[in-house]
Structure formats: structure tokens, C-alpha cells
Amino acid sequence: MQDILFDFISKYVSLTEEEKNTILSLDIFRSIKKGTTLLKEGQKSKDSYFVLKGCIRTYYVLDGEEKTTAFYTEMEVLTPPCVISKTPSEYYVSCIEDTILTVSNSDMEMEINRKFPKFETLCKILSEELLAKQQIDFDEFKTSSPEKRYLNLIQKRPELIQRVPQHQLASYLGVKPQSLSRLRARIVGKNKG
């Protein structure tokens, strides 16, 4: 897995073996089991997550009912709101699959980011790139229709329509279960005629 996690990270900026082995030192890999939550409305938490294998979602509940907001898949990093406010957090993260991720947390990132300055480089580019994308995709999904919505989630993320359980799919999307039934069929209906 670290290998997964070096490659990764040498498309940015390069690594000397002591900086592997620091970061190896660190003991941040988790094997995490498909239906963990990792966090929880309310609580409290330092950690930051990067996914390895695997795919993890943040959802909030409302009137009993999931809101799923995003899905966070291999290579993609995810820091919830709660870690920078030092707040309780307003929503869930859990492992919609079996997921390998690395959980590191501010205080460890400091002392890296101290240690080796080039750490610090990384997380501003990853930073920025994130911001970039998150941008851009809440700006589609506030000017898109759903069916608009979905052609772009296939076309954007196509492994997740088959990683992605139906109702948490259609949640993320903005739509009722059956509602993304019909989308679907309407779309595989125009692309047969």
C-alpha cells in the first residue's frame, strides 16, 4: 500500500528514503471493513483521510432520512470541515466499500510539514487542486438538471454507478430512488433509438 501512497505522491514532489521512512514510521494505513463509520454527527475529530482502495461518502441525516454530499474514491483525499473549525462535525463518513486509507491528523502533519518543508508544498497543491474541483462541481450540480447531473457522474466518475448502492446514488444526485430509475431508463432508451 505505501507504494500506492509513494507513486501518488512523487507526481508532486519527490521523496528521499528517509522521507519514506518517516512518513512509513508514522503507522497511518487503515484496512477499514465496508459499513464503518469513521465519523459521526457530533463528534469531534482530528483525523484526515486519504483513500487508498476502497470508497468512503459523507452523508448528513436529515429528518431521519441520508444526504449523501460526496463520494471520496482511490487518490482522493478528504478533510472534514470539522478538523479546521476544531468543531463537532455536522456529518457522516463511512466506507461504503472495504477501504484501505491512510488517517493522519493535524498535529502529525505539522511536525512532517516542519521536518520536511516540501510536505507543506504538497498539501498546498493538493489544497488548491481540491478546491478547484469541489468548485466546479458544486457550481454543475447547482446549474444542472438531474438527468444533466447524471450524464456528467457518467461520464466524470462512470465506477461509480457500480460501486455506488442505488438509493446513496440517487441521494448524492439530488433525486429520489426511483426517480433515478426512470433517469436511467429515459437515458438508455435515447442512446438504443
The other form holds:
Number of protein chains: 2
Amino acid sequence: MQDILFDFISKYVSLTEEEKNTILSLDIFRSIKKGTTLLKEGQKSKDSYFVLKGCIRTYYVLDGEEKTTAFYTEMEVLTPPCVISKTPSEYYVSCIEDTILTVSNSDMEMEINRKFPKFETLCKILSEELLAKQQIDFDEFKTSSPEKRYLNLIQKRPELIQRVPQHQLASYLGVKPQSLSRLRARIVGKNKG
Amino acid sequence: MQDILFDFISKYVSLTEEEKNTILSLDIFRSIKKGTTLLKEGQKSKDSYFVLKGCIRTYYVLDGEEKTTAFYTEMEVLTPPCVISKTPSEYYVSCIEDTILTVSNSDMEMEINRKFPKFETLCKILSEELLAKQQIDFDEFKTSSPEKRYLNLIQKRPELIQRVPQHQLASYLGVKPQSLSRLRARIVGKNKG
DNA sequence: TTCATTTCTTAACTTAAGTGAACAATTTAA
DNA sequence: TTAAATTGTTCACTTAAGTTAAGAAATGAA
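Now show me the form predicted together with another copy of the chain, since the one above was the form predicted on its own.
Shown next: the complete complex, the earlier chain at its head.
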């Protein structure tokens, strides 16, 4: 399990055994049951998550309705905005499958950065990459219709459509569950006739 | 003009005179005329921009149509995704006003990072903050109707509505120019009766 | 200044998404 | 195992966005 993390890190910076041991000594690996909530609206938190196996989602509760805005699966990192802004969280984070992840807080991060400055480089590269990736995702969302977004998702993350309940996918795509149902029926119809 | 940049940086890390002089020696300040294109689709670039005065926008050309996805105004930073991915740019960047900005490339950045490691900390903090901010923007976009997005924009960046042509604002809000016109008329109507 | 271009608005019509409700299928919990 | 809750689909109806077109207003260039 640790190897997945180390392989991931090694893509960005090389790691010595000493550094690996320091990371392991922090005891950051967690097994979480499906349905568990990791972060609630209004809570303060310093925790970042790296998903090794499984899936977590972020969602808001607006007018009593859940609005799912993101899914994080294998090899993806989530640092909730409240960790950066140091304000109470605006949203929930929960596991939609049994999930294995690492939980690291900003204190631990600072501690590692102090011992191994190259860790700061890793964090910089990672957040720059994530920012660029998310800019493109946002641009695609803005310039596409709901139907195009769904077709785009089939291309880019086909497994997500299998793993995730439709009504959560719907708000992720910016539409109501009924509209997603209809839109899918429309696509199937097109492929037939 | 330099002071604006140094004040901005000082919010994140303290700067010595030596460091300031090193930055100044790089000759990064540029005055750009309205309408100038800074980056074209298909071009490779290593340049990041920090807007001191004026406004730049990013836009795609899809099916012969311009799709504006972002505006960067005073005190905002843009590192185009192509700089991170090291691939040809998918979009254009151009000035929609006479603009004063800094242009810094990744080689210069590495040079400074080598001399002053605290610069790496600055970059890390900046991109983490930008990532968090953009996550929230994206979430708000997903969970709002076009009308709500427009009302939200009036709250958050009222000056933008004055500075920017409507048809560019429209694609920024994810609708056609005609829909933005209609939507605005609808809002005015509501406030009357 | 004048002409051409760009920008913005309005309108009529088409298409698709939102809404409320019903129902079947599936999952969860007692 | 059964009842309750959740989930997904369909339908009729409403509302809003996309499309096409026309014309007015503003802008820019010759």
C-alpha cells in the first residue's frame, strides 16, 4: 500500500530510504468504510487526502439538497479550500466506497518541509499541476452543454459513471437527476436512429 | 510600479533589498497596448503574467467562435496550463485594455528559486491559494443557474461588468450573448415589478 | 467625417433543462 | 423477511437557453 504512495511521489522527486521512513513514521494510512464522512460543513480542518483505493466526493447542502461537485479516485489529491483559507468548511467530504487513503495535516507537512526541503518542491509542482488541470476542466465545463459534458466524461473518466450514483453524477455535470436521465436516453436514441 | 509587485510578494514572504534588486535586474515589467495578443493557440510558452494594471483575458476559438473563459485584472496571476504541461497552448491570451504586467518565464523562476529558496515557498503558497479559490469558483459555477452566476459576479467583481464587452462576459458565464442580454432584462424587470 | 465593423438588444421560434409527480427497482435497516 | 428509504426513470408542463435574423448603437479606421 505504501508503495503506491512512494511510486506517486517518485514521479516528481526522488526519495531516500530515510525520507520514506520519516513519512511512514507519521502513520498517515487509513482504511475508511463506505459512507463515512471525513469533513462536515462548518468544521475546521487541516487535513489533506490522497486516495490510494476507493472514491471520495465533495458536496454542498444548498436549500436542503446535496450538490456534488467533485469525485476523487485512485492517485488523486484533495486539499479542501478550508484548509488553505483556515475558515470553516463550506462543504462535506465523504467516502462513497470503502476507501484507503492517506490523511496528512498542514503541521505534518511543515515538519517534513523543514527536514526535507525537496518536499516543498513536490508540493509546489503538485499544486501547479492541479491548478493547470482544473483550469482546463473548468474551461471545458464553461464551453460545453450538459450533453457534451457527459460525453466528455465518458471519454475521460468512464469508470466514474459505473462507480457513482446517477443523482450525484448529475450535479457534478451541473444538471438535475431527471435531466441526466433524459439526456442519456437522448444519446442512446441518437446512436440507434 | 515595482512597489505594487513587492507589496504583493510581501504579503506572503519578506523581501531583502538584495532580493528586490535581483528581481528588478530581470527586467520583467512590460507595458502592453490594448488588443495585443500575448499567447496564441498552438504556441509553446514558458511565460507567466502578473497584472499590475489593466486586464487580460483567455479565450478559445471553437468552431470559429471565441469562447472567453477568464479575465485577469489587477493583482492577479496567470500561468497558462501549456506552461505547466509543456505542450502547445489550447487558447489565446490577449489584453483587453492597455495593460502593465510582469512577464516571467520558468527559467527565471528556477534561477531565483536557486538563489532564494524562500521563493519556492512563495510559489507554493500562491498556487495552493489559487487552486483553492478556483475550486470554489468552479463549485459555484456548477451549482448555479446562469442568472445566479451573473448576480454572483455583480457581487464579487462588479467592475468587470463595466470593463468587459458583454459578449465576452457571456461565454465567461457559460451562455450566449443573446441569453445574457435577455437574462439582464429579466433581472431589471424583476426589480421593477 | 464617413463608412464599415463590431457590439448589443429584441423578437419569434426551437430545443433542452427545471419542476412536480408517479412508479418501479434497488438498497438498507429493523 | 419485510417495510422503509433511496435511487433511477418517465411524463406532462413550465421556464429558460439556443438559434436565426434584423436592426440600432457604438466603435474604429480610412
